[in-house]
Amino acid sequence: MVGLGPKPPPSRKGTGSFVDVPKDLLKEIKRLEKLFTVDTAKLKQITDHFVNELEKGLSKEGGTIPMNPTWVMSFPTGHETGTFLALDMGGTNLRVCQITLTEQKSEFDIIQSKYRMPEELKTGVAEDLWEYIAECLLQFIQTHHGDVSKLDKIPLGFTFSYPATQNYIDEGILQRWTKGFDIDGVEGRNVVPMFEKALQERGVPIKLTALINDTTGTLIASAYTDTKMKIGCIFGTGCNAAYMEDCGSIPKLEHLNLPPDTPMAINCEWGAFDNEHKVLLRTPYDELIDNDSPRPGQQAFEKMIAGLYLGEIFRLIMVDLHDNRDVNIFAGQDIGKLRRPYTLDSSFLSAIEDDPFENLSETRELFQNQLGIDPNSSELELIRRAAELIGTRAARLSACGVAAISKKKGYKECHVGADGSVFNKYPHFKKRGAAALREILDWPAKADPDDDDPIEILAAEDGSGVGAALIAALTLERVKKGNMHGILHPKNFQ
């Protein structure tokens, strides 16, 4: 037959039929199958667990997830007014953004710039840090105000995405760093003074309002605009949720005599969830990860679903298929690019996952291109089912967290706002979780597939601009109002 002009590739549904792939190959395939799906009893029984952990977090007792109080005392109406300055220290980048908050219900205008976290800074000294930080600030307000000298001290939202505990909403006890930060003389210490001490000296006109977490911030932002939001979380870099509880449900305040139906935003840090190891399933592969990692034994469950760790664990099953199976994948070949630790990051799994074509044309350039290794068609279905069950697991344990928080407080009904790269431009990822979602929650089957969930997750608004702004609001109000519950420095609101 002659065909009439060129003939576009096969488009790709899902997983190739694995056919023509050869029986050794088959075989890990199958292991690895086995190793990374996680049925609904064992998803159920991981909610359950989870249930019981974030309760135990807000015992008196504590528990392995902090669950941060953290001093947001009621979601916004939609009416706050007013400038503020957001920071977010985030885990790659540094964002300066200006916000106004205007007169029209829910709607807000924002300036902003971002600044590249230097490597060198993560594992450096303290001081470097926040003077770079105070640096950012300086370079911001400069270009958008002029003379610093001539201005009043603006307020400022800083979104510091680290487990803290906060006994005041304008102070910060770093518990540990994460996301591959590791500076000395900061755990265990406020980082507030350190921060104030850097603006100071450089004069710069600030004053600090509200030190929150990205997700504290993911659930105001989302909350400001969808009165349905009732958990926020983060999946990127790392995994996180907050959500709104009540004060009388918090046995750790008992000692404040809070008013029982008091809102008060908590910040879980579930990335801590199961380091005890007693129903998440851990694969050789995430061993070797914890082992290798700065804080081995800790952030358990966020090793498994966020997307500092997705190409890692990628990686390690590659070399290890390479080296110490039968199969000897990419035989012959210098796989000395792919040794090395953390070189593949989860847009290296998004892109192999989103190769459309039947015969995977797109990874076999992106493995040529970045690791010059040069896969056949049998190791390209190998590829292609390691990553989709990698990203597929992440999905569904994200969504065990999910979860948890609703039957922890009744919700039927509800909207959760995330965010996160991960959320955002992983392929497949919110239709996986909501897979998950459904099948722990054992809702019935649509009547019409357009139909939405009882609980969906959405894409979340800016938590760490918009939200910081916001609290920084709430709290200038809510002391405006003679509530000063956690406030540390009642003169930065004056």
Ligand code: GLC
Given for the second form:
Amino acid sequence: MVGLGPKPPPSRKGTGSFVDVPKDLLKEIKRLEKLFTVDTAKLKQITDHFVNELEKGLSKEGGTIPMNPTWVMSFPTGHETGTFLALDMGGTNLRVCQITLTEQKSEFDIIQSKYRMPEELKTGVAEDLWEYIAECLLQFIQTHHGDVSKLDKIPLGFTFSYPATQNYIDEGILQRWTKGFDIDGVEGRNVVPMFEKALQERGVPIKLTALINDTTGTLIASAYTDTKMKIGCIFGTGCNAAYMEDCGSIPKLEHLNLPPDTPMAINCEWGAFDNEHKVLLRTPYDELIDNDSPRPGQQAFEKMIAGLYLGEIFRLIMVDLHDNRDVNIFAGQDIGKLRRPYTLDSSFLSAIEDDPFENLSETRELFQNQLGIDPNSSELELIRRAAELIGTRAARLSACGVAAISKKKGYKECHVGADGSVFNKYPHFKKRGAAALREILDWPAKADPDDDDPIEILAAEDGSGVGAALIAALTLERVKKGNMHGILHPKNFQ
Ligand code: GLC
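Please could you give me the other form, the form predicted in complex with this ligand, since above is the form predicted alone?
Okay, now the whole complex, with that chain kicking things off.
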């Protein structure tokens, strides 16, 4: 066809010039910039408060950040071996894996199946959840091992990525649901017996050796291949981190008289940072998200950073600018689809930020196709800027958490393993986070742009698969050596 050549080459870099944007829209852009920008001084203030809150969470009195001891008591050496099942109940999908840690140092084989987590299960009744999980496990074992009645029990690491109190590694008392889950009758209870009951009823040959958090899994899996790894982070549907503490620095475990230099991985649950709103500057949109969530007042930090919320913050801005502000964007158009809560996920924002064209033609198509809205060119500039502001704030705030753990532990140089859809897929998230870390920690300018930063946030190994298997292996190993701390059912470890 004549005249329909390939699209022009990608050219657009960052913010446009706004020269043609009308004054009232420009005013709204400035207002959003003011609301969402976190400058260096603020980043530093947040980080300092964060360090104190991490300490508080470890104290006997406790604090807002749960700082949950996990009974993961060593880093892997790379020489762990064995075959394990891993179940990952993360938020969006359910994943079952079989991992073989091979004789070769730091190597593993993995087979896995993913199951979609039906939306209605997330707010349904507990029995349905456990039944669904047990069915998925049964199917997986039948496919890969055949007749389950002839099998010995296979050890399983269960990645249950919600805040849980663990007096033992094979126990997890759900503190509260996060990430939009709201299933009655689970909060305040140990999830392991509920899970095991569903397995027993179906004759699924599994023994649970460890209940783990995805961040702890990420930390351990990453340390399996890189000994500089000191922190594991998830920037995905939720946002959280884990690191290795010494028992002597955990006053709330003092009564157990553990040797002070014994390591203990801590699942921070830092999504709860600043639930009191002392340092985080929340916008009216953050407040709306919180008020309309199943757990208002909880996960203040997470609600500004995690993938579950980024698209929703954007949607709320768009609706506000249509309904309530003088600019009245998308005037005369039907915004019915845009009115639906949580209709845009973070991949929608990613696509906006990824639009390479000067005229934002891909963004325009996105709005047309997904929302039935046709934005004009000035509105497109505002849309792009709003996405940048939300994505940048998320990356910069997340750096405060990493900086806080590093400061608390005195880490001047280390690697941080990070996983999750926002970290892996959101444009510029890594670069923006690294820039913020540099500002917070006052690193001098790099001599060579290719030089590494003293603290590097790197893509992690698979935490809820390999990490879970490693934690199961490490736990079996330490039980064998007689370290029975934090073990509730020793018979599962024989
Ligand atoms: C939420 C959960 C936490 C998990 C994180 C990332 O913050 O509470 O346990 O690690 O999401 O999945």
